[in-house]
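Next comes just one chain, in structure tokens: the form predicted alone.
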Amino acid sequence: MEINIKKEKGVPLVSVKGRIDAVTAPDFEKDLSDLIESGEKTVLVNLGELEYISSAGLRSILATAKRLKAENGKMVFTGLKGPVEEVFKISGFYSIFTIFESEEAALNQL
């Protein structure tokens, strides 16, 4: 898994790249969790290029967005297709999270 992250219009955009999987997720939740502690609020996570997320990864999505809301501040995706779209929808986190259809659409609402 390889994980990028940089601002736009001074939101973070995290890009992940690969898998989240059981050995991956505890990374994807600690950057998020230290983007967190940095004072972010608001997260938008592009996941274009993932190609697998498993149910470890869909828990790590979710305590990082409880986290977030705790927080007053929200995660919101963009870049969902193929399986790991299938898998979003299915696990019914197309009703749970606000999912853009581009970045540009994403950055435009927050």
Second form
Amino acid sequence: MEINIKKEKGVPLVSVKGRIDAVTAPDFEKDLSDLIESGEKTVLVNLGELEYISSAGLRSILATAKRLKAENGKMVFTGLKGPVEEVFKISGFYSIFTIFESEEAALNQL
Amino acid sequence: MPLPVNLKLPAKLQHLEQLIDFVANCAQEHGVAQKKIGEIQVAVEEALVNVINYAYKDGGGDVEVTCTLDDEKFIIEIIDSGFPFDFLSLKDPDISLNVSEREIGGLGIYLIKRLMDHVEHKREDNKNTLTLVVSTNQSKSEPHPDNVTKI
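Structure of the form predicted in complex with its partner chain, please, following the form predicted alone?
Every component of the complex follows; first up is the chain already shown.
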């Protein structure tokens, strides 16, 4: 797994490559946690280059979303496709999170 | 039916990737569609993580994966010699709840049931065998609760 974090229009954009699985999910969650601790309230996550995500990754996302929600913040997604999109749909994440068509669309609305 | 190929390793998180890659390569050789391979990888990971975390109390043990192609079905078996445990009997999570209400956990087994076309648990000769079946000839139809069988 490879995580790239940059700021676009003031919003932290987290791009993840590879796999978010039982082995890598703690690192993913730690990076998100560091963002929250540095004061970020809205986080855009691009999963376009993600091969797959398992329940361990979904747990990290949910734990992060709960923290952000408690601080009136939110986590939104873009780039969902293939097995990642399928897993989001099956687990109900598609309806509990805001999913954007593209980074551009997300940044225009955040 | 061709003979199954298999890989047996200690049930440890450090071997997770190797075991998943083994199944993914096997699926690729059998011509399974790329999107489906991603879904197989997720289901296999969930099953393996359960074995790694819960099958053996102390000292640990092995986990074996096998894969076979049989009549347009790609069949994966995950075998351990740990405690008798049919995790398919666990209750499904409520996926209609919002972020604050959703519980963290319980999604792994649900993903296996929904991603695979057929799932079976068998306890025999002090071994647990979880069989995952994916049809390779068509896109998966809407999953049905009846796709889970207990023996």
